[in-house]
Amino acid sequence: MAHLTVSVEYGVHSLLWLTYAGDKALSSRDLADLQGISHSYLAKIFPKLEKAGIVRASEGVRGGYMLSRAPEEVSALQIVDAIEGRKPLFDCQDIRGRCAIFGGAPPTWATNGVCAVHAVMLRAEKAMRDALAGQSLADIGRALGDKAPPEFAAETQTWLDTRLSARVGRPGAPSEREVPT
């Protein structure tokens, strides 16, 4: 969790849109267009979410991605770990033993136990992971729902339905065996 990249933001927003879609699969292209983000960038995120069991792919003309679990069962931490991997917030280089005063032979008191700086970073990482683990996709969705006007859900559903109809009916639409991404 060294640095949360834009991938996390794109992934969380996309998962929120999947909650709006209900039992309809959305392609990563549709999700990218809906959000005004890069198709290719978003397409690289979904296999990670699928591998983590957060989404599942469905095949066919109406194919794409769907949540594989209820939004209440998906924590923000699971999303972050799926997209970014479980990287430490801080990579201690143990410089405390390199002090010039020690002349290359640091005393035990200087190197014994966990570095004080590293200890602070470990506590910060634990607090961050705990906070992320305590928030579900459903919690984030409720916060969005509290902010958005009531007609937003209907407008979103109309956009998604129109997009799905266009994808199914357009010339050159993917065959039944292709999974749109």
Given for the second form:
There are 2 protein chains.
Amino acid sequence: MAHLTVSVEYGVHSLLWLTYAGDKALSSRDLADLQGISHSYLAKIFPKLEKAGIVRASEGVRGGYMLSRAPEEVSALQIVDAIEGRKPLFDCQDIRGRCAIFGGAPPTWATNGVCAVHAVMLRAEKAMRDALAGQSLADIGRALGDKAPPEFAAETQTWLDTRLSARVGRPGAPSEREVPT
Amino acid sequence: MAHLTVSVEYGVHSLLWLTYAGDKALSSRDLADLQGISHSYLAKIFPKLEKAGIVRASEGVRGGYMLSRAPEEVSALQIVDAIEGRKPLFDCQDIRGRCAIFGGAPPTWATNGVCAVHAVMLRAEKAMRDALAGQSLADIGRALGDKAPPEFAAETQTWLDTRLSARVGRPGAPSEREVPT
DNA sequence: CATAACGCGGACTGATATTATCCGCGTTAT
DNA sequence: ATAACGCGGATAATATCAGTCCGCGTTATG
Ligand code: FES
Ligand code: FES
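Having seen the form predicted on its own, please provide the structure of the form predicted in complex with another copy of the chain.
Now the full complex is given, and it begins with the chain already shown.
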């Protein structure tokens, strides 16, 4: 269990698939099945991305999610903050005020401003956030796409099209959405 | 509960007190009482610092800890790694290999090397670690010392001397180590 | 208009990490 | 001999994480 949890891994990878989907809305179930991850859990992540304005939701049958901004305009930091909720790298418990020398009444010079130890951690956090802010979803997608052979894009489109056309669901005849493993 | 836990706060602050103590060995109980934190818990942190070569321990009565290196030679990163055990900022679960398009048998191009998403997190982690590596214990101590008035150094020495001379402990006459609050 | 596939949110559970306490062991200055 | 040390293991309380389950309102389809 690290600072950046699997929710971020799920979220970023899902957003990358959305860049592939173009203007087609993909449901959270589509994305979960496509990636072999838990649908219930992924379904808890997307509302956060929607509130952050990264993704737009359409409700009802054939609903789903689409990117609401161009991949170039979405930074890794925005995704992380949307999912993790801007949680601090270090949370200071204000040890310094409990020093026995002060005897329960720490002088103002000891407690005003940010503790020097805390400041070090804040600088480290800022460095991390700056690094994340400097990478866009488009950058990541490009790096990922460079590894895949040309025919992979077509295979992806086929999978998505099959999925989207099969998922309509006629009453009394539930569509089988199983994809052969 | 953040990535850098209170153990780090306890550890760094304790090491700062050790820089004040000079060549006197301070016990973990001294350091805990001085800072108003849990002795039992601090006692679990110091062995880690000792294994990392940051402090030296002396056993037996009047034992305790001393810095084993000059404060200039101890970086914040070394302290964090010693205490947290080099835990990663992000731990990749290799989502990419579970893609349904691959059907359980992901091709090598998909799984070799580091995932582009993972790479972004690794860059962020490196930025954080570089920031920590650039700050020494001496730097932090200087920033902290600049805030304190000149007479504070003397008060600290007095507190430490009183503590060290009072803690000897003659059989049958347990020393009272209570410091008036 | 009934149905099923959607998104949304809350309640709930199991696993793991953190924080903290307590105990017993070997060491060592008095 | 005693008491103050460091060291390590066992234990417990709490919090977060990962994941599931259910019910609600919405909406395209037949
Ligand atoms: S008081 Fe929290 S880091 Fe110094
Ligand atoms: S597979 Fe883990 S980050 Fe991409």
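Take the two forms, superpose them, and find the largest set of C-alpha atoms that agree within 1.5 Å; that set is the rigid core. Residue numbers count along the first chain shown, from 1. What you see is a predicted model, and the numbers here were worked out from it, not measured in a lab.
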message: For the two-part rigid motion of this chain between the two forms, would you say Q93 and R69 go together?
response: no
- request: Report the hinge rotation between the two forms as a whole number of degrees, treating the chain as two rigid parts and superposing on C-alpha atoms.
  value: 22
